[in-house]
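Taking the form predicted alone, here's one chain by itself in structure tokens.
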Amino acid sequence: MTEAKPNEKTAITIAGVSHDYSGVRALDGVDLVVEADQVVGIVGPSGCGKSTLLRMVCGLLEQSQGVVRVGDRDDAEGRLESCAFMPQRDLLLPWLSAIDNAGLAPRFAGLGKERSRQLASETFERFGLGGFEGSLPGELSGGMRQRVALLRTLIADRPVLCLDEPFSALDAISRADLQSWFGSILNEIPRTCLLVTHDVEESLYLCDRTLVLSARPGQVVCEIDSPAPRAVDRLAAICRPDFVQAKQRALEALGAERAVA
């Protein structure tokens, strides 16, 4: 897997973005600027438009109003070419081995099966998957399936990663382990990344900053810089007083929105 080259320009620009579904406003006037190699988390109550915003950045959905730009492209095709999207479910193909699932992106891009396997195998050990290359998805734990799905997303070699609650299906212990592991991956292989999650602690740990959205229609009500993003010692990081204060601030913003709603 090649390392993504740093983008000297702003990686993502979202300006005055609103979106309606059949006359119901899901997002209203959202602004966000993400610099290259920044990791930004988006949290908010269910139905506030978090996934909608992610899909618009990826070019999978057109906004009703405003501008969404990735790099220097604001058209859907250009955004799609620049983004690698990981949905909530791992969506591994059950009849393919772990190595072939991980190598789907380069294979779809036109590389042969063996070359795609080679690209994936170069990073399998780093992703804690060594020895499981030939395993089918049904033979893997939930955490290992997520690692394969994340490797598949990274190996697409796009400058922007868009992750929609990638650890939501895991138990608390597996989720904490995956957060620590993925934090180390982001430190080793920097990427511009948008992470949608319901977990405030996850966002503050993995992301450089966190946006809190209001209840529908989603608006940015709070933006918080993370005190210790992707620290090697996750437990020590989340116990820091400034981390606890940041988490409290985000939870208070979410609680205020629920009270208003």
Given for the second form:
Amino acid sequence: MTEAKPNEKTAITIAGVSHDYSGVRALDGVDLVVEADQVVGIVGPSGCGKSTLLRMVCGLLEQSQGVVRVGDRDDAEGRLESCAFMPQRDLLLPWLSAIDNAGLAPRFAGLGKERSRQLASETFERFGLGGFEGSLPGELSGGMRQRVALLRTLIADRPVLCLDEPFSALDAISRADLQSWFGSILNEIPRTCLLVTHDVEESLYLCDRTLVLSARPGQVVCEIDSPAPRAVDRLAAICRPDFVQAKQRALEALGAERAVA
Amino acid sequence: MSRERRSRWLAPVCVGLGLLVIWQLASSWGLIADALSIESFLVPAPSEIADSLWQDRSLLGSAAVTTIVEVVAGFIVAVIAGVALALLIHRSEAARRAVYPLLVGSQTIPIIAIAPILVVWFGFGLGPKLAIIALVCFFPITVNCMDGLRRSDPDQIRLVRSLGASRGQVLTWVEVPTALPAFFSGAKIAAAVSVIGAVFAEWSGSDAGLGYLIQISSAQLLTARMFAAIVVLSAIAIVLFWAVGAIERRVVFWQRGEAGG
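Structure of the form predicted together with the partner chain, please, following the form predicted alone?
Below: every chain and molecule of the assembly, starting with the one above.
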């Protein structure tokens, strides 16, 4: 497995960021600082610009106003090089086997087919994908496809992970499974991670703290620290009174916003 | 599965045989000739055509070889030119604006009208025949390829870019594989119409091939032989169409297991 690059500095700085889509303001004056190896969740009603924010951090979109810095780069190109992006849909290439999909980033970097496969196969077993190396994405279940996509993101070996609703396409049971599994992966291999989700519970369980955004134009309503981020026993963690309290606070923040809007 | 497969070819064979029986009866009773007020020898019965297929087999065979060489070579030229044009147009907006209207314009040229002048310019050899067949065939290939190249999922492209893909890598890893099914649709249309191009080419200046045979048989009122040549010509187009389909199933292998998951 590849190790996260040592990074003593602040990992992500977002300062006064706004964004307009053809005249419509999607994000309005968002500030956020993420320390290295911290996991931060972003929740908000749909259309609040949370995915927009994530794409800006990844350098896939240029903000209309403000500063977005990842590591020491604040240009889109530099951010693209510092972030690994995982979208909601797994977007596996249907013509490549699972292992070749997982090893895409080293292939693009110029490593050969065999070397890339070797890099991916080191973690294939641990991701519960052993024996499915040669399967095409169409032959895998939704949960397995998502794990291949996560593996692909991790193998990219970037300082920052940007996850856009990575589990929302799954059924509730697979989602819970993947959450505790991904929590354990993050505990083993700490990474700076931004997680966009509409699931408050997912964010409070997986992230160190959660940012609640308002409806469009997205503004930060509040920030909530998680009582037991990535605890081994997920069920026990989400049933703790302080977890339930935090969840209530987050939902109230979302609900209050919705009532005003 | 086998029943499904049988019904797939059984239905068209039954319809075809039914039409042949009606034709056979109508022509042997002289109904068609009477209705058209023409001599009955001008309307060959299917049995006479079958007889000509057998009697003239060496004549038809050598003509078919000539035509097959022209059609296959012309088709290959069309594939190369069609794909190259589609890639050029895809990569450059300037090229699209400059070339696309000309491409559409090229399809408005009545090829049968300009074929003789091509023969005057380029002589009796294979050259003008390839040009005419390619002119008939390249358009569906180019248009389908262009659409296919543009059909790539923008999220998919964003994802591979975030994994470090260069523009060239986006083309070879995402856009070209995405375009393959569309390319094959165009190639199948081209395969079906390629024999029409071959007939135009041979009518304009040739002393061999099925098109030439159709022309002289028609002039000599050898209608059975003319129809026999048409049957062979159709068979060539059907085999070429089927061959392109067979290649497609091998190349676009991932679409078979698509439904899994």
